[in-house]
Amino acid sequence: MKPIIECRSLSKKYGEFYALNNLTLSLGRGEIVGLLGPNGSGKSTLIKLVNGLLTPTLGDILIDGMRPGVESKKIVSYLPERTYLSGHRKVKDLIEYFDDFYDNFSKERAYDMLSHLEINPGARLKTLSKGTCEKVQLILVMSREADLYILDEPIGGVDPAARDYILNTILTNYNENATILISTHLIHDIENVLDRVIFIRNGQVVMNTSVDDIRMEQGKSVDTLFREVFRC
């Protein structure tokens, strides 16, 4: 089976600065993976390359064997760190829009999650709190039957009481052959749902290992190891 993400000597350069520098990475299917690193490490650049929002300076990136583009976007569901949805749109209108745009979108799943989070489908986004808007955006992303979910800070703007539900939503709304890539600074809050972690620094992978190996071989939590590696 093809890796869902494969990066071969991938580099992205801005002027004289390399955001990614000869990065090589392969991710299989059926795992929840934490993409972790300090600010400026290259996480956002990698995410944008996966989503076809940037083009590599050197090297290759493949999504299920395809270069990022129209076909790869059909199987990738992306939650950006900042909302891109119009505040004037009603939640139910956004659901209709996603349903029309994506063949793999489930309206039933979306409305079920709205109900559990007690979000009014008739509300306009501009009337909702920042945290509730982020929940709506996550619902739209997780209501797709995608092969790859990319979540950039999915719990950064929500209250702690909602985090458990959101993490459970992530766990229960993707199929076993899909991969979820989560970029976050809230490592302690998500490490219990992770199968694998990738530590990235200065545009290069410094660690790619399973969470079980970290706990069994090093006797540490992911959060503790992260702080040691990056001296937080």
The other form holds:
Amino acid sequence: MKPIIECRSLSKKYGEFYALNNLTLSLGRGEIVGLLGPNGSGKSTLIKLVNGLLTPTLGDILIDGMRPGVESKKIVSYLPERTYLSGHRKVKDLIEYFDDFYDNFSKERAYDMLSHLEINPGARLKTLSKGTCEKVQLILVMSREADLYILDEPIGGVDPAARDYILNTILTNYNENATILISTHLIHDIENVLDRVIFIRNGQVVMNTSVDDIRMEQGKSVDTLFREVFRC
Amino acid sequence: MAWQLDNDRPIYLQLMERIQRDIVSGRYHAGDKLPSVRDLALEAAVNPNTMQKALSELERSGLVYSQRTSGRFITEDTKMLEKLKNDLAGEHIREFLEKMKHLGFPQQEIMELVEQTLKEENK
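Output the form predicted together with its partner chain next; the form predicted on its own has already been displayed.
Next comes the full complex, this chain leading.
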């Protein structure tokens, strides 16, 4: 089976600055992967390249064997760091919008999660709290039957209880054929749900290892290792 | 409520220990069916693949067995369960003795202290 993400000598240059520098990476299916690195390490650039929002300066990126484009976007469900949804719209309208836009969207699943969280589908996005708003966006993204989910900082702005719910949602919707790529700074909170972590620094992969291998070989958590590797 | 897990040891090992403890403490009995990997992973708030690995390891040790379509069960071998219980007890005792030795107690005194504490508890 083809890797879900494959980067070959991938570089992205902004002016004279290399955000990604000759990065090579291959991700298989059925894993929950943490994309970890300090600010400015290239995480968001990589995610934007996967989603076709940027084009590579050099090298290649393939999603299930395809260059990012219309076809790859059909199988990638993406939660961006900042929302692109209009605050004036009602939650139920957004659900219609997603249902109309994506073949693999399940309205039933979305309404199910909304009622579970007691979110009123008739509410306009801008009337919801920041945390509820993030939950709505996650629900929209996780209600698609995608091959690759990319969650950019999905737990950044929410309280610990909501964080638990979000992780629970990710675990509940996880299936063996899909890969979930999560970028975050809150390593401690998500460590237990990850199969593997990718450390990225100065636009290059410096580590790509399973969480339990790190614990077995180093006797420390990923969180602790991160603090050591990226000590300022 | 997610399971309490340490930060410095492999997660699958801790999941194995937790399930073993649940068996010994009587949450599961000989021959009981275990919840599905997904349900256990959700309960523990861990990655399903990690839970799968823990269960496979338990299967390898013979403590649980799987039946093709109907799921995983606790062994009906009560001797094995008895042994597990004793092994776990032995581990705790050795750990305790190690700590007492660090505090500088000789064996004889440890025994006296334990007996004394037991007496107080039973009052």
